[in-house]
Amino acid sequence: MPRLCLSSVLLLAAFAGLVGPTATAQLPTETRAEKEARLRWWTEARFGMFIHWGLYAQAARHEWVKKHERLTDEQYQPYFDHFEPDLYDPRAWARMARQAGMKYAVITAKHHEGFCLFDSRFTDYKATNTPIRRDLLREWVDAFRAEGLRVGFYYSLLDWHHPHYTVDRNHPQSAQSAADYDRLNQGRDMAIYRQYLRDQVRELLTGYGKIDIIWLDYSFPSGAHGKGRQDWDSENLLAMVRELQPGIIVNDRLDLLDVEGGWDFRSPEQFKPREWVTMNGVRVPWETCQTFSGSWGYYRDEMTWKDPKQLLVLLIETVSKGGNLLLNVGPTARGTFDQRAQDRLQAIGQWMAVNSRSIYGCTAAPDEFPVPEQSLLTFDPDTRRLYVHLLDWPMGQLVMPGYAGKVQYAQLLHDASEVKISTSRTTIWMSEAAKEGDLVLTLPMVKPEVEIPVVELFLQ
C-alpha cells in the first residue's frame, strides 16, 4: 500500500514535538495600487480553466466519493493500483483551453484524497508510483505555458490519506462523538502533517518555475471538529508562499480574511453574486469557480450539464459585476476531456473568437449607464467602449434609456457592421418619439448567427 516513504517519516517525525506554530512571520504589505498592478493580468484575463483530476476519476462519481461513501484507505486503494491515464495529452487540454478563450488555468496538484499528480519527495502516494509512472503535473505545466496560458496550482489543505492528518468532520472516517474522535486520532500528530503540507507547497513553488496562482483549499474553523488557521499555520505558510513566488496570486481559504495580505481575491463557489463582491463596503477582486455540471471531478452519470448559452451568460454576467470566471473540467481516468465538456468549450470558443473584446479587460459599466431590458453590460475603461450583450433578440429596435448624447457610434461586435442610432422609433404606420434622454438602436429583424449578439458602443 502506498505510504509516506521512510526517510520522509523520519524527517517529519523530528517535528512531532511541535504543538503548533511558535512564531508568526510578517506578511508583506502593499498599497492598493500595488496590489491592483500585481493582479492586473488576472483581472484583464477574466476567464480561466479549473481542472480537478485525481484517482476519483476512476470512481467517476464525484471527487468526494471517498467521504460520501466513507471509504477506507484499503477500499480506495484499487484506484491507485489501476491509475493509468494512457490517453493523457496536456497539449490537447491546453489547446482546448486557449481556443475557448481562457487565459489561465489551475489544476489540482493534490486534492482532498491526498493523491499527488507530481513527483513529491515526501510521499509515495503520487502519480509516479502508479502504472502511468510519470510526473503528470510537469507535463501539464509545460504544455499550458507553451500555449501562452498562465498556470496555477490547487493544493488541498485537507488530506484523507496522510496518517497524521487528524480526523475531522469532513474526513471519510468522521465520527459521532468527541470520544470517537479522540480514539480515531490516537497517534496522529497535526504538527507532522503541517510540516508535510509546508514541504509539499515548497516543492510546488520551487520545482516548476514561475507559478501565477495558488489555491490553498480550504478552512472550516466554525463548529465542532473543524480546522482553521492554527491547524495549517496559515500565516507562516502564506509568508513562505509570498517569499518563494513574490508575484503569485492567492485565494481566500486560509482562514485569514481578517489579516492584511492574507488573501488576494474572494472565491464564491458554485454561486453567482448579485453584485460586485465587497468586504467592509469596499469592492474587492473576486472570481467565481463553477462547474459544467454538479461535480468537480469526472462524474460519468451526472446529467445536470449547463448548455452553452447558460455558460456564456455566466461568463458575461460575472464580468459585468467586476469578477472572473474559473470554469472547471473534470478529465476522465484515461486522461481525456469528456465529450460533453469538449462540446461546450468549443461553443464558448466560437463565441469568444468574435466577442472576446467584450470580456478581456472589461468590468462593470459605470452607474450612469442603465442596463437595457434582457441585456448585460460590460465596459472597457481603457478604450471607453460599452458592450451590450443581447440575451433576448429585440424586434428591430432597442431603446436605451438615458443614453442620448453619450454614444458616437454603434456596431455589432461579431462583424463590425453598423447599428444606426436615433432618438425616435419609426414604422410605416406610426412614429413614436423617444422619451427625453433615450437612444434607439436599429437592429436587424433576424438574429445573427451568434449565440449572444453584442453591440459595441463607442462613447462620446
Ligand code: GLC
Second form
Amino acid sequence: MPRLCLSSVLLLAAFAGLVGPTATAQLPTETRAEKEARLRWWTEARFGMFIHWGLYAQAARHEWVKKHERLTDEQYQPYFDHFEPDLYDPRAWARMARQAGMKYAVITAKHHEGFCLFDSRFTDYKATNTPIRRDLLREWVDAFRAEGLRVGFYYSLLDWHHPHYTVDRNHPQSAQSAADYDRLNQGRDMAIYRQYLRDQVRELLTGYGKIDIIWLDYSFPSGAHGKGRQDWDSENLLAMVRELQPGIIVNDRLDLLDVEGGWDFRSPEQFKPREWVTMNGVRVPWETCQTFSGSWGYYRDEMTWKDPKQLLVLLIETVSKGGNLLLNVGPTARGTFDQRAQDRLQAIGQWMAVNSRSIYGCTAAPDEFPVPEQSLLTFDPDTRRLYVHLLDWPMGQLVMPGYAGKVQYAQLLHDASEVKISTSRTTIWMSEAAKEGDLVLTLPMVKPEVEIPVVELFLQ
Ligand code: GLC
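Same protein, different state: after the form predicted on its own, show the form predicted together with ligand GLC.
Every component of the complex follows; first up is the chain already shown.
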C-alpha cells in the first residue's frame, strides 16, 4: 500500500465529504431598509453598558493578565478556586445601568481566559463549579430584562483554557518560532475547539430566551500565528446564530467584513472616529466601546479614570456622528461596581435625566446646520429638533452661523426655559449687525448647574 502523508489523507477525505470544513451555509440576505428596521431599537437607544466580568476581576490587573504575565493554567487556578462574588446583585447593576440612561447591556459570558459565567454542559470551567456555585449569567439576564434593558452576550472566540485551542501569538504560551508552535500544538486539535465554541454559542442562544445582541470577539488573521474565519468557521457559526435568533444584532469581529451579511455594525474600540463610520463610502451603523480607565476587567490600581464631562462628551460626540456608545464597567470579584464606576454612572444619569432627549433617537445633524463654536450638535429626525450641546459656556450670546430663518423657538433643554433668538447684537457702545444668515441666542450669563447644557432648537 502506498504511504500517504496525513495531509493527503485529509484532503482525500475532504473530497469524499468525510471530514474537513462543511459546506458554507447561506447567510440570510436582507435589504438596507430591512436591516435598518432590524437595528432600529438599537440605533435609537444609542447608549449601552458593556460588562467585563470573570476570574480576572480577582487578579484585578487587567483581563489579559493571563497573557500579559504568561501565567500557566496552574498559576491561574487560584482565581477559579477562590471566585466567590458574594455581593453579586445583578438587579443593582441593572438599576445603575438604567439610571445612567443605558438601554441595553452586553456581558462577557466567556472572555479570553475561557471561564464561563454560565452553567455550560460542555465544560467544568464555569461559575457553578466555583465557590459561588451559581449560574451568574442567568441571574444577570433576568435582572436586566426586568429593569427593561435589552440583553446581549459577549463570547470570546479566543480561549486560553481549552486544551484543544491551538497556541497562537495572543495565547499566554505564545512561542518564538514556528518550530516551537508546532511542538506546543502537538496533540491540540482546533476542530474539537471549533465544535466546543459552536456548542456553547448554541447553548447561549437557546437557553436564555431572546438575546438581542451577540459580540463574538475576535479575529486576528493577518501575520503569523493568528486566527480568522477558518479557525472559527465563521460563516457557519454566524448562520447558526441568525437561525437561532433571527433578530439578533451581531458585531464585526468574525473576520467577515467582506461578506454580505457578515456583520451588523462596526465596533471602533477605545477610539473616537472623526466622522460617521463608512464602508466603501457608505455610512454604516457603528458603536464605539469604551472603558472608564483603560482596561476592561476590574483593575484596582489603574488611576487613569475619565471624568464625567469627558464621558458625556464621548456620548454626545458619538451620537453627533450617528453612532452608539457601549460604556464598560468591570465589576469587582465581590460582585460590586467599584465606587469610581458608580460615581461616573451617577453623574451621567444626572445629566441624562433631563437631557436624554438630545440622545435617544438622535443622530448627526443635516449638513445645512454648521456646528457653532465649542459645541456638538445632535438632531432628532422625527421631531425635527436640533440640539446644541455647549461644551464651554459662552458669555451671554452664541452666534449660530447660517441659522437665521430656520429656527422657530429655542429653549434650554434641562428646564425648558426660553432662549431668546434674534438676528442682531447690540450693546450701548457698539452694535454689531449679525452677518447675513446669523442667528443669535441670548443665554444667561451664569452657566446652569448642568455639566453640559443643551439648547433645544425647534426648527421651522
Ligand atoms: C479586545 C480585547 C478585550 C476586550 C474587547 C472589547 O478584543 O481583547 O479584552 O474584551 O476588545 O472590545
